[in-house]
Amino acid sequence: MPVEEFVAGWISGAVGLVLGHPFDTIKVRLQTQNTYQGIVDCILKTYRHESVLGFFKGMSFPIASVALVNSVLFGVYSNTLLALTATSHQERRAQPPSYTNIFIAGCTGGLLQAYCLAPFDLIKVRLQNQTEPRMQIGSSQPRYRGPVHCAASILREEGPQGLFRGSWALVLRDTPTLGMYFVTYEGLCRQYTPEGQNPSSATVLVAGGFAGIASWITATPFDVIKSRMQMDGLKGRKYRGMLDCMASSFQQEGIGVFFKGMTLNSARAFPVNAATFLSYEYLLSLWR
């Protein structure tokens, strides 16, 4: 099994991270609070009452964490693809393989993915909800101390089921939603780019770019209900089961509450996802 796809997923999953975290720091608060009137009232109540390191909360656990898990994505991606075209990635472009395999590729990736995110992105969404300000005196203490302090208190108080809260929706975000992310990618390359040649750098970023908004415009309702679920329990369970919260939050806030945080979403999905095929393209033509 070839292993520079884990590779390059790792490192590349590295760089769309640190470009995307404060983006998705505003998002998961605007889906799990109803204390801002929009994306710029976050964003300035964030950065007056935690400073700019509000924004960065919940990122030393996942600099390592979600970049392996990313590794899986385009390891198990493209290892899926060989099994099922017997071209390894260097080929792909002399001989194309099918939408459908594309397609099956990514659902698979997806599928794993999820599995292993479902409790490093909990830990995540839990810490990026912490609004009490670090390191002034006076100041109330917030519950978590750290990643590991999260998941220790995660596992006493409500289980090891508590780490996997919201990995139904965290499944059904990203299984589908991957696939279409690799066809809509390969398509726009072979759509710009000549018959049997790689495509350019200018090209894998507006492909990766759009690639991840295509990608996100149909996952945010269940990345809603993902960090809605993974919030719930910490002050005593709300929602009966992942029906039950799509039920109660529409009911409440109506259908727009499965678009919360679309656009900052759609914002953070260009550059984080054109960084993350560009580094893993170029790091993947250094090892050919």
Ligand SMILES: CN(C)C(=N)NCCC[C@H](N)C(=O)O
Second form
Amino acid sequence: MPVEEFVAGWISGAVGLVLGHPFDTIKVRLQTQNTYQGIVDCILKTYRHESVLGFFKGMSFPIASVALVNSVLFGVYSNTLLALTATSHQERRAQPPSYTNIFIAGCTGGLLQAYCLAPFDLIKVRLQNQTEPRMQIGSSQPRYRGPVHCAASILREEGPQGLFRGSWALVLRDTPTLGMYFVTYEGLCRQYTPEGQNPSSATVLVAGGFAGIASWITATPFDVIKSRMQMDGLKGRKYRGMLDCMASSFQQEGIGVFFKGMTLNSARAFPVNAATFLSYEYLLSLWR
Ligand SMILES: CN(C)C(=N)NCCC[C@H](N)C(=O)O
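Form predicted alone already given; the form predicted together with this ligand follows:
Next comes the full complex, this chain leading.
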């Protein structure tokens, strides 16, 4: 089993993660708290109340976990394609796999990465939603002191299954959308690259950016439900399950609730995924 894809997936994921985290924090807050009037209001309140550090809350755990999560995504994707088409990453420019095989490999990578991501994503979302400023004497203390304390508290208060709260919504968010992610990336690369050649850096950047946007636009409805399920349990249980969360969010806030955070998801998706694919392709070309 080639391991280069796992390593390249890990490093490229870390690059994208740091770039996109501030967008992600604002998005999570808008999806789960009704106290903000919109993106600008949320940015201003976060900055005034918590300084620039507020935008980077909850980032340490994703940085630690990106090794596992992104390497699973890219590694499983590439190795599934290898199993389906008997071509390695290098051979795929000369013998391009069908879009059906790319979609199946992307869905497989997405499904497995969702399971690895679930507990890390839950901790990230809980920490991102803590709006107390850090280290100010006299101000109220946040519930969780950091990622390890957060994980230990969830285990104690909600049991091991508490760490997987929202994982069904996460699986539904990531399985088909990651199939689409790789199909969009490959489709755009093929469109703008002469046959048999490797795509230029500009093509990789644009194709990666648009693959990110296309996948995040379609992922947003389940992203909202996932974030709400992950926050449920913090102060008792509000929802009886994923379907109940969907129904009651819809009843209370209308159809628009499923599109909360879509603008931010798309704005974040372009730079994050352009950088992710560029570093991924670059690293693989170094090891060729
Ligand atoms: C729509 N979804 C879930 C994705 N496209 N996921 C792939 C993740 C790529 C990058 N780390 C990111 O966070 O955008």
